[in-house]
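Just the one chain here, the form predicted alone, laid out as structure tokens.
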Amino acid sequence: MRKFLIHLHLTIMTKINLLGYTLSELEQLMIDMGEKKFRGGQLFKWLYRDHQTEFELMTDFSKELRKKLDDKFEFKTPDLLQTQVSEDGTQKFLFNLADNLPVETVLIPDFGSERKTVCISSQVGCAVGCKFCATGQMGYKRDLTAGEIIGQLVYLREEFGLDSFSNVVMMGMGEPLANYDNVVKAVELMIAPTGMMLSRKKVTISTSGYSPKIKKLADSGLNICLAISLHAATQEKREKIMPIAETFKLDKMMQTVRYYADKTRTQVMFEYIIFEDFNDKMEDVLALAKLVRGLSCKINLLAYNKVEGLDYKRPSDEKMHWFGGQLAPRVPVVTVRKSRGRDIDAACGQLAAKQKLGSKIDV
């Protein structure tokens, strides 16, 4: 009898987490509770726009409704396990999910401007297996829910205020388009006019090249920014470092990228990590320029960040600037990006979630 009562008590105490619920889902929730549909819209604003998670303080609800909500529901972000701060101001956050799996988020300030970029994760681990990437060495654990994706942003705003970040990029651990439905749901919460109210131009999804999902995203109407993890401008070289290239061929991928640019009228971004003595020659410059010819795009050049146990080498600063200088006259826009957060393993390809898993994870 005592065991039964303990089990009953725990069952009663378990609350449903509303983090990740959309406007329509909260409207249906209110209807199911015997309330008017518009109450769902009010609750949506309280949670995502006003960041009020205490139901008893939602003053446009009756005391009875506030109590019913408080008895059954909560709005809770993943638990923070650790924060690291780089000498350049970059911050890395390690979160613990409900099933004790870790996920990491990086906040990158842009000194001299109001721009603050947050790099969020969409999966625990990654199945793509890029050979230069720390996450790829970890393997795939599971997809994040929409609530776990958006929860990374909600935590930052609750902790640091509404101006804690200005831009969101899904370049953290995982392949966003392999978790398409949850990622799209999270993006809809980000850009909702009565929710987080982010501009579509401030949200970027980065993919290693899931061609069918790129087209699907183009047709979704979200019109957010698209980034392609390219890293090699020929099919042969791309296959050597990115196994996904064997399934989604470079020429077909570029067709869908061009479709995305035309359909959404946005400028596509290409991420090109330079590895010493692999993709850093004049032939690579010419191949890259040819690949993007006629496409509205921006190319970000990044120096490879060393990952323990992998043989790839970081190029010199001179090589980076030479490559950028040769590429600049041949493409619409090229930027040589400075690595951020390298001293705390928060730079591109370095993100670590060693607790629980004993291995590293990528940004």
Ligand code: SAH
The other form holds:
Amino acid sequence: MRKFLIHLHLTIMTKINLLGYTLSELEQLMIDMGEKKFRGGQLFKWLYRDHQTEFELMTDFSKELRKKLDDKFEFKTPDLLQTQVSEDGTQKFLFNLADNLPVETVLIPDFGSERKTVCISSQVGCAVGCKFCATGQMGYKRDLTAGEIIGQLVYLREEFGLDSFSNVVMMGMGEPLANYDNVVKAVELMIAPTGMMLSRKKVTISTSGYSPKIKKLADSGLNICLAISLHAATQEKREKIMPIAETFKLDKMMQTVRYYADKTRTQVMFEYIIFEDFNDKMEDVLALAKLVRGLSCKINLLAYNKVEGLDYKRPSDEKMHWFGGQLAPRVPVVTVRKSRGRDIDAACGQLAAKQKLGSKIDV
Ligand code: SAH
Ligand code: SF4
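Switch over from the form predicted alone to the form predicted in complex with S-adenosyl-L-homocysteine, please.
The complete assembly is shown below, putting the previous chain first.
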């Protein structure tokens, strides 16, 4: 008896995700579809300003165009896998990227003010390998695309509305300046006047000190805020905790930071984690004050957040207070930043996406 083999051909149409497309890319897309260029601008507003992701509801397009768009494209943020809320109101979001890698975003409400800061990631893991940081310990997996970076913000606005955050800091997982092109593209989307409309003053990039890219950012014209993870005020001490200091030396880095401040006319912020018995003495106060002399800047002191398996020690509140008190008269501005979300591992340097992917919890 003859057997017939039936081959079933399934054609699966995967739609192209427009998340991360810039205004000029959307204009080009419309031109390629035989439409006028300005249609790209209309689409840009729908997607990034109005958070309308249903092409059928884009009322200033013809029915035909809406159908064509819907057939080919989508605008989709990464899948949310888990959320955790800290007792202080800080919220952590764990996203699952298309290739099943995890990435984390932290939303930090500031009680008593309108300010809500969202801390976004720029890479999965980090290659810089600072010795005290949980993200550094997980190693580098890959860069996020511009779509995946901006997607963290688009997700929050789609879910919780336009006021879900007021300030953006790139202090999540990864070294933003090691993923320069995607980060810059994402920043352009954040500040686009017909898009997400964030003020440049409310967007901060934090870097461990990639001098050449700090220079490039200064020359880019973006004029956003810059935070430098300093943590030690001498070359010798910095090298002990941050391997990047061997490549980009402290004196050169400081020259570039001064260049950034001059060029962009912004006040640079230095982050200085205090580690008990490492950088917490009077000599450190004096070295720090000397390093920033003459520079319009702000120094943000943070207490080290304990990372499992690492030997660094968290200083006492008294020590933080003492250090801040000694530094204050010697530099323009000092603030002591409160750790937020420590109970859910959402505080600075604790992001390591420890949760197992594949199981949905708490969403
Ligand atoms: N890679 C960038 C941005 C992400 S890290 C950078 O290093 O600047 C965000 C901030 O958290 C940095 O200042 C970083 O040094 C700090 N940090 C890392 N581990 C920490 C920890 N365990 N406790 C407190 N701050 C930490
Ligand atoms: Fe990377 Fe920043 Fe952590 Fe250093 S502190 S390992 S640069 S994420």
